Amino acid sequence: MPRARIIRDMKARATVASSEVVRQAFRYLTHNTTLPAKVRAQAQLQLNAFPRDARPTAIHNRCLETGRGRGVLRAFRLCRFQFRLKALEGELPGVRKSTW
Amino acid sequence: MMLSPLKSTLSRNTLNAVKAASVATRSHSAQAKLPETMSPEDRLVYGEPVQIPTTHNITVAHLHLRSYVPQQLEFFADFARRAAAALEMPCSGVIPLPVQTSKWTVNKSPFVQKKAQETFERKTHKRLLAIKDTHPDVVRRWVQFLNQNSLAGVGMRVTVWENEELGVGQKRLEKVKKGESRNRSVAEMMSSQDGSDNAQEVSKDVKAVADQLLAEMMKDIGGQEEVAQDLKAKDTSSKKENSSQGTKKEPSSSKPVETEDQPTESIVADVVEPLVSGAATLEPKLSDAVEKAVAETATKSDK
């Protein structure tokens, strides 16, 4: 069973995923000067009813293993401990002890 | 002192002894040093590769490899460029481009102690093969023949130039025009000339979507002939009474002329209609006590 906040970021990415057209729509309307002032008002409160999820920005790269949040190496996927552990296990292809 | 990788305390001619030996062990060694009875099949594989000579000099495709591993890399780069002579392209030598070096500090521990951390690298390396006048026919066998026969943790990159008859670009345009044309993007463009000069790029999908519910709002505020006039031209110049639907009372025309006297139960119109008759700003309105401690500092200010 994965922990809460994995649960958390995998909803989002999929009510985004679900919601990314209809609210890019909404926010076209929104930012759109030449339509009239009623339709972006209006198109603004649609937005905003939207579910908090539906943000892209509430995506946030969790580690594959352990699901931390923070020190996520992009690359990898992984956060920075797993990483050392599988790079000097020699799981990751291509990656070395750097000495120069 | 730490020694780089690159430069030798070793003298050049230690240096060139060192790499003689190294070059007779490797598969391809100088044509020179092969013996004389070997047979002209296992010369193809065992001496230099065969350097086909260019024509017209004309670049006709680029085969970039990429590797964590160089041995492999060279061993494939050097097995493309003999499948190259074996069907007669004109080919370059090996190129090597430069090595690419990420590198990665991460803690050593899971928790805290930022003193001692640990440094990780992954190099990439790459080699270009560059074809040169040949049919393209061909060199699409050859690297149909390469991915047959590719090898473990070597990427390929092929890069292909085509040449086209002169006019192309008009025939191109005519089919476009048509409506024949099987580039999208391009048949997009044609057909949608129309648009609203800030509006931002957004995807078909979108857009097609957002006209939806666009026509959708144009209903509940104002007609559908609004919606027409508003998309088409910058200026709506008329205003027209609009047919209300249901109970609620909606403000006349999206132009704003006159300040409304009729008041209506949504929030919206409490929101909108002030913005739109020009009673309102967008700027937050303040309370009266707000007011008076910004009105105070101002006169302090003034004085």
Given for the second form:
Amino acid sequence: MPRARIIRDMKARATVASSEVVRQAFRYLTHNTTLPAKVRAQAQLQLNAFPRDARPTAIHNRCLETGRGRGVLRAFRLCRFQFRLKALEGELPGVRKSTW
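For comparison with the form predicted together with its partner chain, produce the structure of the form predicted alone.
What comes next is one chain alone, with no partners or other molecules.
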């Protein structure tokens, strides 16, 4: 089951990346108040026609190892438990267990 979550996340990220330029263009048209209302409304309809996964807010950080959606460190894209395991094994460059 976790693999399905990871694959779904990867597909959503690819969809966002592929449609981001066109989405930004439509957003610019809808927010531009100097354009006629008809053009702005048409751009809004085009924007609404995009798939649900095309929105950047649909992206949720997930662990690459387990697919866990909570407690994920953004810089490493690992959940806290996997981060700890990999850090202790020395698999993460530049990460050491702190001592003081």
